[in-house]
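First, one chain by itself in structure tokens, the form predicted alone.
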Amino acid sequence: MRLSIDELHVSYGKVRAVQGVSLGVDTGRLVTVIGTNGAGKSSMLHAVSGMVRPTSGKVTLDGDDITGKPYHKLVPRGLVLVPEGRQLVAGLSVEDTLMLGAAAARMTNAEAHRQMDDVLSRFPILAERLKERAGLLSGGQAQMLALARGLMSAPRLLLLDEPSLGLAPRAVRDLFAMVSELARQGLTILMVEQNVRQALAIAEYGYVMDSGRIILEGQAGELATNDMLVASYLGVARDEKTGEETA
């Protein structure tokens, strides 16, 4: 499933969160928005997604024009977003929290119960875990709980939306790892975050989005040694006469 984003614009009253972001991401491919809180990332997600309507400004999901559309309408076509602080309801258990998924995305009870094996079957530690609560998980079981409830809805694009927030290092890496997973077996992900260099690590292509714009673009790898990003997103400085970083 292909996405194109041209000149998006958000606004919330006289902040105009978004400015004229133009973006695409083709089918089976990884790509990220990098940048610091408030740089209006979220807010291009949420556009995107149907979570707000934007100010201007077309979204295209395999050339068919999406813009505005409510988020529910879009999950049984195969958009689905994970949204940032995962967003679970406490008190539902593992089981009927996943089953929240199924139901997004209007699937029959026994498309519901195959889907989930499948789901189970990339996430061990929430099959065994099923009737507990989801407010007892630990912060990245919750994150994971978060990815497989959006998992459920079958998607064929995942919006990501900084899925590594408040997660210890150790679950930062098995969260990426299986977004890594999830690209390799050609699930179409546009992923929004703050830690650039996971984020960059793992995806095909990235963007720099700042004060709303986006101000850079490239290969993700091209864009790990970029002397502007390194200085001013990765906290270290390149010597000029070796090229190594330094603190």
Second form
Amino acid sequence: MRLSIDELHVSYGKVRAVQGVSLGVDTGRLVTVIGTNGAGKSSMLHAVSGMVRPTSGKVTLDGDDITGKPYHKLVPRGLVLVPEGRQLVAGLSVEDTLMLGAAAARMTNAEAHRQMDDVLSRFPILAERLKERAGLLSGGQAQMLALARGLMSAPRLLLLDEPSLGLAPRAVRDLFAMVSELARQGLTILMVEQNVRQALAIAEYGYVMDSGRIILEGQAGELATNDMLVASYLGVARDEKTGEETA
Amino acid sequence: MLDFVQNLIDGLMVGSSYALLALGFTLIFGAMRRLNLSYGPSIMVGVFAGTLVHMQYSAGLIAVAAATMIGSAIATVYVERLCFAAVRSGAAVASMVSSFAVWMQIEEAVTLAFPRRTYAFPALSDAPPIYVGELFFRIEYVVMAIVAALVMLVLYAILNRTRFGLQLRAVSQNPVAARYSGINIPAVTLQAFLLAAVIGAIAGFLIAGTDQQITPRFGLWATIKGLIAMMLGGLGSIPGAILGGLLLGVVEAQSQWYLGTEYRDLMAYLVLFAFLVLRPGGLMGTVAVTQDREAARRL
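May I ask for the structure of the form predicted in complex with its partner chain now, the form predicted alone having been displayed?
Up next: the whole complex, starting with the chain shown before.
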């Protein structure tokens, strides 16, 4: 599913969070938007997914204008957001949480159960804890559940908002391996991340956002070696004369 | 002792109808975290619709019950659109105040349409009471308790076995996360109001069928009984609403017998007051609240 964002603006009162962002994600690609906290990445995803209404601009899915459509209407069309901070209902069981994903995509019961089997085969840890309350999962498991709930909606475009936030290094590795695997299987993914190095390691293309604007874009491999990016986001500086990394 | 047991049985049976009213309040409160003061008056509209069908067409109990549900549902949708859907984010007090205003409007409209005030409602049963040993059971109360128990079972199944129930539980516990889960919150909310309307209509039908009459004051009465029962049980708790309704019924029956009719409501308020001071979360509320907090902290 092809996503195209054109001159998107998002404001909260006087705060202009997104100021004219245009980007595209082609079918089957894994694209990442990186940038610091407060750069407007999350606001951009919220506007794309209909969680907030953009001030102006246009969002299209396979050419259809979906600007400002509420999220619950976009899920059945295949657009699924895995929100920052998981946003799980603590008191619901893992199984119920997954069924919410199927319900949002308006699946029949038979479809929902088939989808459940498919999703659980990817997340054996969740399969063991179907009756456990979501609130009792560890951080890494909770993030997996949020991702699994999204996959239960049978997405054709997956929007990931800071999936690695607050996770232990090992959980981050597992998570990115999963995202990478989904991309390899042909799912279209737009991932917003602060974890620049690892995001660029699995993405094909990247955009760098700062103060509500896109300031840099390119192939992920090129961005990972871009001097400016390396200096400001990867926390390493290069010695100008020798070109060697210094701490 | 025999009196006490007899009062206890009567109280539980009458309390089952209070429990239904409290469940309706709880469903609406769960979906919106707002009180719908017009809940009782909406039910009252339904009961008058039932009376109308009864008087005009001498309809049977099933038709009267259906008319009660339809009337209550229409009035409830009116209240939901006007006081709740139109007043969306953050303005809980505005919703509550406007539901009070609409209550007055509904009561006035019904009074104008039914100027005699007191109207006959068909009896649930005119069979004589049955005796079990020295205890006696009014058939209307038995019907009331059985129907209420069935409604609770159906509600349990709806909440735990259907998608709507799952979505409503999600919205009640965490509306923000529910929205991120792709739930159409306005639609689920409207359905919760309708479910509450049907449950309230059944309660109204059972109560009016026991009293065999209805007045426009029924709205006030139903709102107060439902609110007290909900507060006793714990705001927003489904099992709490049931326990609170039963407790209210028993307190009323006992105080009416031992202290006299004039003390019945006074005792009910006294118990409510004691709960608000000593156990503000109600019978179940505090448990649910702490569990929720525990889980939320871990997420």
